[in-house]
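Take a look at this one chain, the form predicted alone, written out in structure tokens.
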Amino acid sequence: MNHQKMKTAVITGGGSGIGLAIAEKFVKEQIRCILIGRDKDKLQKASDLLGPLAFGVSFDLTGLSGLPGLVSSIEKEYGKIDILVNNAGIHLKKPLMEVSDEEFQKVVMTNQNAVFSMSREVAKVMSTRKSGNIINISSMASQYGLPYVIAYTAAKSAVEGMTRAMAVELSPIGIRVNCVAPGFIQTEMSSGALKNDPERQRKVFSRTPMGRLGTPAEVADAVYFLASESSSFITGVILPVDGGNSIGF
């Protein structure tokens, strides 16, 4: 494969679940991908299990200061960045009555904020070559109202108004911007939220026509789709991978 041929892909929140599964995809079709995260350990083990083409970065994306430094430094030392998953997110699961200010603005920090900021870095690079690919991660939270998720929910339909946003401003310069909204999806941290909260997972298959959580591979399908050629005339949308989910009654 020719290295100068070969894309490279920037993955935030690569290290683990959801953004695993698509830096998997992504090297199983010849994408460098460049995880970012902020556990040091995690990504080691990542890219040693995606091998050649797979790099940790570690970073802490609610650093906004220094997003600019380090895009520069990617494209530096790997190329150009051809396709940006704004995956990273974090969770906080408590009645709204009992969040603080405090814990609002960290969730929408890591899950809102840093997703423009990263965004406005890449695209700018992205600019000066008249082609890119930006594809956000959403979530259910945001087709409808869930209970006790109310900063994750915030940021997420802000998440899902950007792309809108940013398609209508990038799209005529060569950079599609497009959304995935997985829905109940198979990992670590969802089976156990499920396991322990027998209603909630009776809830979740009666409104999911396939009657069966997803798989990680299965979301990191759906974006290698809007990052590949197959989708060259699709922006602007939000994908829900989900089952049915959102359509479900």
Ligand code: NDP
Given for the second form:
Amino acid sequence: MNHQKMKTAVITGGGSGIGLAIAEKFVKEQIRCILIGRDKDKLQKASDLLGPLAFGVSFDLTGLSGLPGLVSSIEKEYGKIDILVNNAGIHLKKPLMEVSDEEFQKVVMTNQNAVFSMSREVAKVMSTRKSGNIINISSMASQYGLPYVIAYTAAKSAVEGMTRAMAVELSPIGIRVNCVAPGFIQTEMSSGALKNDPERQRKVFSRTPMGRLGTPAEVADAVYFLASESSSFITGVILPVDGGNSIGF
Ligand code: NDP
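Moving from the form predicted alone, what structure would you give for the form predicted in complex with this ligand?
After this comes the whole thing, all chains and molecules, with the earlier chain placed first.
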């Protein structure tokens, strides 16, 4: 495909887990993918796996002041950004009374502030072309109360609120903004959170009508749908990809 016509996506945290699955889906659909993460080796392995349409850019998204420069260097190198997937995130599982202000701040900085700042910078360049797609990744932690994930819940709830706030401001100028809320998905992050916690594991399965964990590829399919023309009249939605977990009793 002609590189001028080819879409370019920036996927934060695209080097592993759900982000990597999103990149795999996008590459299969001939979308060029710029993967952002801190770990250069992880990014190298991911781009080797994905092939010539994938490029790793090593950057710590909590360095907010560097984000305008990051976005303009991506624009310069690849011509345009059509899709932004705010997927990077960190988890912290701890009783709330033991969470320090520093720990809380670190989770919020990564999972919330970086989503805002990246979206703002990318929206600026998308607005010049009056087209673009931003997809945020939230979590079941913002659909109902989950114990021991106070900072993560705060940040993911903010991501869902920001999705709606961004959608009303940006959709009139051609930028759709949507959010995917994955349920319990089989990745390193979730097996870390579920491992050694049989009670939590039992709860997860008992309230998931489909009775299993989801796969990163299933999340990626939903993200691709929201990034594609098949969803051209959809903006501001939070789409659970959770086997019914959010409505399960
Ligand atoms: P992973 O830990 O596999 O992926 C997280 C990615 O984020 C990594 O590639 C990591 O790269 C990147 N990242 C983290 N911090 C930074 C940072 N400061 N700067 C740049 N990149 C960063 O987790 P998952 O794939 O499971 O999670 C992906 C998203 O899905 C997250 O937002 C998570 O909250 C969400 N989610 C996951 C669920 C699950 O069950 N797995 C359920 C619900 C939501 P590096 O280490 O190289 O920086």
